[in-house]
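In structure tokens, the next block holds one chain alone, the form predicted on its own.
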Amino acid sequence: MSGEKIIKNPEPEARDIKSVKRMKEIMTNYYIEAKTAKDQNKMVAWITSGGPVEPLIAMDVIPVYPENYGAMIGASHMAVQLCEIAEQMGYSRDLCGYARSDIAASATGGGPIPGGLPRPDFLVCCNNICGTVLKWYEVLARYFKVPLFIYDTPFIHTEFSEEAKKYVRQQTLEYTQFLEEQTGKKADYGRLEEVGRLSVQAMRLWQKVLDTCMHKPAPMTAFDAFFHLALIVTLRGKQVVIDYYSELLDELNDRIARGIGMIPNEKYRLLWDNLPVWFKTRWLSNKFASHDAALVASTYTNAWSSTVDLIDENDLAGSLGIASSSIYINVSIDKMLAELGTMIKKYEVDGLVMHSNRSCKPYSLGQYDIQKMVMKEFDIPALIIEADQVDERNFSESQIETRIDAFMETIKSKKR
């Protein structure tokens, strides 16, 4: 993929992704629908980002994601205020910033959406992303006085045993029974299979969107992907997601054809590990761009498509738990390293940037070991920056800037 024509310094408006406007419209309509659910005689369920949303879509329940709202709170620079409220309520500052800001937002109606998120009729918690969500959602269930379903996914150390597969299949059946009890209607398995097919199609399209960054120069960066990720998380299983990602893919392929890269004079390609630093995405993007570096891939954005081949469209109930259990942070360090190695080669990256995220222990524990393994096995520099996904009190701009500058000088020296 080398040798393509590169537009050296395209005008800023030429680098803007036009589909962003449509994305904002879809998300605005989604939140309006959720806020007016009662007027439509629909139910609202709060669900964790790694939870299986397809059964909710199939049962015509509107899914709402406190973690997505936490990201919005972080990007809006509202997290510190809300985290401090949660700390005054007795929650430790060592807890996840998403949990603290969402608990406080639930109690105060705070955050970027006036009045906060719509009140849930019930909660769905899947522990494939962390153990914190279990206690977090128990707090929410007590606060709102609503039922809570916990979808339990076993950790994968080596292989996914047949016993584990049977276990998660039973979880899906119990999940469906729970939804039947809450909605008062029987599950339509034909509808569930239809939603499953749409979900798989959307996941494959999302991967194609991410794979445009294999091209040199990359038509977008991981910072752009962090934004466009919202639909595959919130509305996976709906036609609007397929339509949007098809539109976005067409736009990115057009940028490739015209030689437009998101980073002018792209010379270095980087891989990002862990969640974004939501309140500093623009600063980080500009900082790396000042070194002619593009973050072309991320383990975080890849998480919503990497397990697509584990889903059987004709047996969603049987395969949904397997896919949910197999995401990047619910597997061993050896499996994480293997996935990183695949991405390093696929996107031809020159270095790895690891966000040691104070809020996300499962994603961050083991990073120092993985850093050493990556540097040894793939012979590329690896940087660890210490920060937080939403809590700005845990971000030192001068320290991180110094580390990035030194890291990029190492890459430049290696490339000379």
Second form
Amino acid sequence: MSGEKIIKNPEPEARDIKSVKRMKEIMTNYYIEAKTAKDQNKMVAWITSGGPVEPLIAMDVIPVYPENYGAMIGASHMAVQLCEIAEQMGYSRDLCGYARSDIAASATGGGPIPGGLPRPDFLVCCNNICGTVLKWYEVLARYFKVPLFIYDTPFIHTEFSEEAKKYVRQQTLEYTQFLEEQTGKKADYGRLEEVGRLSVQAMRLWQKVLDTCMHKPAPMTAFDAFFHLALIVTLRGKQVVIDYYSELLDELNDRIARGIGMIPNEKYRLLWDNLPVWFKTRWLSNKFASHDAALVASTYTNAWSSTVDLIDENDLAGSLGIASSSIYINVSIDKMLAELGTMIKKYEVDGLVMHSNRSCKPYSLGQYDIQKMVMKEFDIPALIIEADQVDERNFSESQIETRIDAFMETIKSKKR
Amino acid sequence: MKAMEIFYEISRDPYAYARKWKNQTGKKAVGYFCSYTPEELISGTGALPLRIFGTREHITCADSHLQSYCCSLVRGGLEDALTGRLAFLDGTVFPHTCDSIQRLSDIWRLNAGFPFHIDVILPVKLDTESARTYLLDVFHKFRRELEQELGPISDEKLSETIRLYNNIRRLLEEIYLMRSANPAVISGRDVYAVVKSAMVMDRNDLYGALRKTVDALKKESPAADNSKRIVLAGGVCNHPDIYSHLEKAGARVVWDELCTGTRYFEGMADESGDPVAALAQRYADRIVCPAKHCGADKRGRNLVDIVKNHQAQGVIFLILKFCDPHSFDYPYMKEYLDKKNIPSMLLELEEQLPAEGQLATRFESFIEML
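Can you swap the form predicted on its own for the form predicted in complex with the partner chain?
Up next: the whole complex, starting with the chain shown before.
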């Protein structure tokens, strides 16, 4: 970090990312299309965020993501009210906040979209992100009385076994058959390949967008990436994602050329682990900025591009399951550590901020070990903050503020 | 009952039993989590399979590896591993179950330092052809990995072990059926001691002890009392006091659907044909635990059937706090019971039971309304 030039400090308006407006339009159009699916004779499938969506796009089914809705609910401060409804329905307060919010929103039509998400014609659940989605989608299958396809991605502790590879390949074929049965249409493999190519292209572009933060000062932060992430999650496989990320990439590169960083006076660079605290992103962003610290990367936003090299565009059916199984939270903590190490070096970070997220056990359990290993192996401070992705009752502002201040003091004294 | 003494001794201190067994036999002991571990493969090598329940007290080491929002089973198991209470184990086996056990396996492998660590990465769904094929592949792989650590398992030995386990399961089921016919014949505490010991004891000795118990029970014919008939549903119950509290409040357990109960012994493995295939088939056919998928409501329908088949008057859900799979199933299973006018109550289990008076009051008010 030595020898960096001091960046002049543009006004906050000048630092806003202009593409945000276009992004909001795209998401609005997407939800309008999904809400009016019936009028266009299209089917709607609810799918988990890590699920293989390309076959759905190739068959003209509109994918809808309850997890994306969960994030919207959290960001609009509507989660506590919905979680409480779920708790009255008998769901424990200790269960995932996305699941509780979405189950309650399904039953009441609540949340930021008037009337809630469009009803699913069928459900696709891939357990590469957690065991919670399996139970959550069983709840949805009983509630909506619609078919459920489970794409089972065996966890990778020490190896990705040949047996597991065979199993996931077979499931891609079963998934295609399931979609043929649901839609009454034959699968079009040519179209699937085309969607696969667009998906891979989008993932590579997304990685380039994230990689702009290798630059000092970073033209955006992880908090911006949390927002722009919605497209790679919900619409990958569509041209619009490529167009948008190309535009965003141009804007970010332009900022780099003009020396505009997101944080007015970036001195410290941090890596974020786990999901965002959706209801506190602005507060956290300002808190870190007040210490001249930029969160330049996150393991979370990285999850939608990190396995792109495992996808064979010429054999999507054969490689989709391999890539889906290999994502960050479907592997052991020692493999996670290796990936963290790569990111720590790549983005030249001074510290790691780990969100210990009550809603997400597979992401959070093991963080105490990772914290110790990161400090030992990469010699950077690592902070754990106890919070939740959406449930505001699990957030103690004063306690977290004190911990962040102390952590930043450690980083500052280390860099002196 | 005299035949019960051995079960009380083992269930009170399973580790002491296992250490003594090792000293006497010179053989190895393997710890495991979850009823999806194919114990027959471990026994087939001559080793003792031992289910790890974990301590519920004085957590000193596990808290620096686990957040507060993780269940007592995971925390207590890790505590025993880190404090050396499990140092006698020659290896540990982690079948894939839930998100917490999945991460516990990583933490365990990196910190506990047992001679071997095997992950048995089972499918999460069991209702498709390819999942069942994968399950069989995983069991073959598990056998190869065990053989590397503990020496070869012959098919003959494995088939013989399967027969032994089936006989054990039949006897456990017989005890359960006798209790269902006349709940006064054996106390809930006794049954708890028997089932817990069954997951620990030398399986040949276990067979003999169960045989004696069943013979002794057959001679008993206590007058049936007026106790209400209860079914327990949930995961692991490691609180024997619950049974005495229930009995004091005027109810007896007539059946359960617990991991430390019927989920352990229900379903026989086929005694003819390929033994590994028989083991896989047993797990594929058995009523699932909530961390596995086999249709969206099989457990709920099964629970209603259990209540009917055993003329129970109510259900008590025993769910470990922070157990996601069970907590997700609870609302719909309760709803299925409600539809049939079967009363139920939920008891969330933490490390310690609620204070005695509080628990007694809760049980009494529930049992009164039955």
